[in-house]
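Below, in structure tokens: the form predicted alone, a single chain.
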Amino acid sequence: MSTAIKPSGNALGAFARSAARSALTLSGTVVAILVVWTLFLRTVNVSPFVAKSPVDVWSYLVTARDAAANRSAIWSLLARTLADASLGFALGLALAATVSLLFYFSDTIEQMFVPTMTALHAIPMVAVAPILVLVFGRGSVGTAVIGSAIVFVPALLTMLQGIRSAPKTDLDMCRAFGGSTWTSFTKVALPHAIPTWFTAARITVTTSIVGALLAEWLATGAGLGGEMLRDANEFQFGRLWSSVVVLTIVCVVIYQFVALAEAIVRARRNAAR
């Protein structure tokens, strides 16, 4: 009975340690941002009208007379941006997973298309986004396509590396016992690739937000991306800096949530073993 309880305790302990590391990382990141931000403003010679300090942002969001209204406006715009980013993130990961499976079962197709995809990814999205907007429109579809285009190639290469790195001895053993290629994939390659697929999610979860901002800048004019562009044109630098700070912190939090989800899956896998 004790041996049945022990893995569960180990899994719970691993989860608790991962949660503590995530909280510590988040706190350290916020502190590092504040330190670098303060040092940067003291080093460069920029007008205080343009460059806002952490105290200015704190005042805009917390202590100013209209701070509540400021926070409400930023959060509503951020919600739209996160919704746009989630579409691009989900679509990009789904496409990357599908294509990585196709490449796994066909080396010829992989050799034909991977160099081309990598070369296309080197083209700046700022140059490609207007074409995507013309093709897919300025609505949610166009936004999702732009976001997925940024997510797709890094996620694909990372996922493919995870599948390809499965131990050859385990694959050979599976085939020696009569397993098919599909059995080798489901029983050996895919379980071995799960941590790497979480790595792909961690790498691309923040870039999907960048893709959403880019789509909002160039296409929709909605969300936090469109508002930040208007703030820069209208000299609303307090709101602009506050939006950037809030967006940065949210990106760090989302990244840590994905890392925490990865820790939960690993703990359950270890407990199952």
Given for the second form:
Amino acid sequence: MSTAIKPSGNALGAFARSAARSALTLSGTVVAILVVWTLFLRTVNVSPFVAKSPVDVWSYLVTARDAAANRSAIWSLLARTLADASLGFALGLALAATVSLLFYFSDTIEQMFVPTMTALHAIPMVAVAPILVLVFGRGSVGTAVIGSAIVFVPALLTMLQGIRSAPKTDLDMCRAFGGSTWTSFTKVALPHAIPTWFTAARITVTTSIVGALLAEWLATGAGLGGEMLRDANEFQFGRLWSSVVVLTIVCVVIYQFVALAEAIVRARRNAAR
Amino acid sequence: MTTQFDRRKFLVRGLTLGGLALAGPGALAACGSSGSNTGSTGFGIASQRLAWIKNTEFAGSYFADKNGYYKEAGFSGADLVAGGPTAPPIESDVLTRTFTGVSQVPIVAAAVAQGAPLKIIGAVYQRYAGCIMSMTAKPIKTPDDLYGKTIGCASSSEPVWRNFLAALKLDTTRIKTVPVQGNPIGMTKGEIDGYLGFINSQPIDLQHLGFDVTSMLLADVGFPLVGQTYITTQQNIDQHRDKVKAFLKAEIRGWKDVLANPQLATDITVNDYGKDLKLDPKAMLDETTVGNDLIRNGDSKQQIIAFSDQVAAENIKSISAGGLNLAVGDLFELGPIREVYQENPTLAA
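Can you return the structure of this protein in the form predicted together with the partner chain rather than the form predicted alone?
Now the full complex is given, and it begins with the chain already shown.
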């Protein structure tokens, strides 16, 4: 009797456990950030006109007279930043998935390009951005390229690990039964690779928001990224700190959602086996 | 657990990238002190937060240190704290750790409007150095030329730029502003038509790279603003007025040396105070010379660093267009510099 319900119970349990864990880590993160933040302000010698406390941010976003206006201004900027992030995220993951599959078929190409790509990743975006802007412009394309440049390498390395993790015995069996390289790719390697695409998504989803901020700082001046730089130069530190807090919370939430998606995919895959 | 690890990695990387993004050409800006002796004569160390890296824009302070003007004014030495793209806000440093600082009128005004107890006590440049530079082949010579153009602007200059557009009542829908942090080399490729730079900096750098550039000084086209303003706290003015005056006196003497000998001013910048920056001596000499033109107002009896109440009122008018409504007395405290000249008539040029 237990055998019949076990798989679905497992998946459901995994889902519930994962959701509970997400909620727990979320609140843990918030507490940790508040503690570190407060301690930081107490140890550094920065003017309270510049260094805002959690109370200041709460006031700016919730209790101040203009709080509603402040919030709606940040929301609309945040919407733009998330749209920018999704461009870089989608392009970066798509490129990484394509390239990781190409590398599956040729070790030579992989050995030729992986070190170069990893090295390129180490070049700060500030140095490369003017060139990317020259080539791709300051519109959606430029934003997507700058964002994907940040997302691509960590996503690729994770995906490569996944496609290489296909059990050798399975591949051997496929070959022993007369399967071609293509068959062993579609039947064995690809099913092993796809869950790591979700891992790559989890690892890079917050990176893609950093990429969007970079694009906004360096190319478009739009969104929360553009506004944060202006805030720093116009002495709007209440808005700046509030933006950082909102971004941090949004990053944590999005991360937890993607982590949940990944957990579900892995649970289903494990259940299938 | 892996989720924790990844989040931490993200935070670290996010902070690193954030730092890098802010780090323009002067990431190597060396903070540090120079010639700070331990002797304790009266006013202690003259600590000053500079607006930027240690280029010739602060040569007057280098002379004041090197030629002992701070010490003769009663200080035990000087601490010139370099700024740069990664440095904390100047106003923050002046509020917490340095005696004075060098900043720009719109930014100080924004801080004062937020309640920061700061005052402008003098200005090196009679005319703000901000300019729109463009390629001479496609020049921007008047504000009307800005229409239909794409202008690059570092975020540190955006308050000034938006103020300028508002003060001249320019139609912002017809001028495209894009962020260009640091290097404006995209202008030479036609990616942008103009760049808001400083007349004693980027235009000269590009000229020394062989490009033919045209500059339009914002102060010359209906945007009167003083530049390189000295700021200090209201508390210093109220409780340490003599120290404020001693500082201003030393600065005046230093800047008189820069006016008298731009070559020497360049040499001490390139070879001594800004040594780590590996500055180009020829470009720096040009920058000092152009800077000197901004210091002078054409008056043979000019009291440098000081300016009239009328000029202060014009500055207030310039920034009020951008939405900063302050009175002259909210932003400026010109009493100490006036007293310095009254007590030392020979200081006037």
